[in-house]
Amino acid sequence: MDVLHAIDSDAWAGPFASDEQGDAVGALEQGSILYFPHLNFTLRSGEERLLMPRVLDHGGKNVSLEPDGTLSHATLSGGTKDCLRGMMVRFSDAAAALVETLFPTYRGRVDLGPTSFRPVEIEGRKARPLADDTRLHVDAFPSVPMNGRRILRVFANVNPDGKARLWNVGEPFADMARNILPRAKPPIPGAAWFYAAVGATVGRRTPYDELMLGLHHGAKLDLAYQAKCPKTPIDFPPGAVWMCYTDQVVHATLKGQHALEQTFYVPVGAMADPSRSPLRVLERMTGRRLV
């Protein structure tokens, strides 16, 4: 499997040829990163002033824009806040157009998640182990159960100073699961019901969600795994756009500042090959239904 699948397009809404679409969805679903070296997300006049760490409050990991328009963890107000929201909405719209035109089988079946802006340099930033994105992991959300849905993310490096965003990509998902699951802590009986009842989760965690959290937590806390896991470093230069299933690609972000990110939730049934989903992989490994 190639870690990167490059697509030579400079238009967010395509058009894309049918064979290009087929190759792209095949690469995406097998766990590759789709890389668009020439796509670029161009900032508008006045948006350059947003590229500073102080737009993020001290309690946030990133500025977050929910689909309902709620903006969180931004220190701005008035017109500057509106400018930030406008930039993030434009990126969200562009990312949605890209997903819709590149993956016809996903069209009309994908739910929009949060949009993020990450203005702080990640290298050297202090974080709790489970929040430390410089450690290899797959994405899983403690408070938002996926119930088997996929986590698809589109990224853009908008750094104005020529600095790349450096990732490490680890081993294939199935290999990571075989390594981590035997040592992952089992869920506390009744915990999923309790967290849903008190509003700590948006709905009840399924066995799938518990296993994915076990993989996320287990990988980040296992320093021996972090040291020994095979890694492929990738530099994403300013202007580059990339996307992947972050619940499948074992990844870590080591360096970089000023990136935009759009999350989408994709049902397994919308995939061209559902057997490649983490849900189906984990069901084959455990021999039971997980949703």
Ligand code: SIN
Contents of the next structure:
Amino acid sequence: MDVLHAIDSDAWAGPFASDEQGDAVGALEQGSILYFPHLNFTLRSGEERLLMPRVLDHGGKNVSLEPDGTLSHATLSGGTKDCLRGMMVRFSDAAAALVETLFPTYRGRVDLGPTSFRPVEIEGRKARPLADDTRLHVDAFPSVPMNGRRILRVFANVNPDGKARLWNVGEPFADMARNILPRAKPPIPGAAWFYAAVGATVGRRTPYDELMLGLHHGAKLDLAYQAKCPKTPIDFPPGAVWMCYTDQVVHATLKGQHALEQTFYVPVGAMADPSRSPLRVLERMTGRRLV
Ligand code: SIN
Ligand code: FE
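Switching conditions: you have the form predicted alone, so give me the form predicted together with the named molecule.
Every component of the complex follows; first up is the chain already shown.
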């Protein structure tokens, strides 16, 4: 499996040839990162003033825009806030057009998740170990149970100073799961019910969600694993766009400032090959149904 699968397009809404679409979905589902060196999310005049860490409030990791229009962790007001919202909505629309045209077999089955703007330099940023994305991990959301659904994310580097975003990509998902699962902390009995009852999670965590959180936490807290896991460093230069299933691709972000990101949720049943989903991999590994 290649870490990157490059696609030469410079148009967010394609068109893409059918063999290009088939290759793309195959590579994505195998755990490659689809890399678009020429796609370039272009900022509009006035938006460059948004490229500063102060746009983000102290409590937040990223500025976040929910599909219902709720904007959180932005410090701005008035016209500047509208400008930020406008940039994020435009990115969200572009990312949705890309997913829609590149993956015709997913069409109508993908749910839109939040859009984020990431204006803070990653290198040297202070974070609690579990929130530290410079450590290798797969994505799992403590408050949003996935119930088996996939996390598909589209990223764009919009850095104005020529600075690349540097990722490390780790080992294939199944290898990571084999390494981490035996040592991951088991969930506390009754916890999933309790978190849902007090509203700490949006619905109840399934055994799948518990295992995925176990992998996320287990990998981030295991410094020996972090040190010895094979890694491929990848520079995403300004103008680059990339996407992957972040619940499957073991990743860490080491450096970089000013990125946009759009999350999508994809049901396992929409995949060209559902057997490659973390859900099915973990079910084979544990010998039980997880959702
Ligand atoms: C992450 O999901 O770990 C962060 C990705 C990024 O901001 O580049
Ligand atoms: Fe992540």
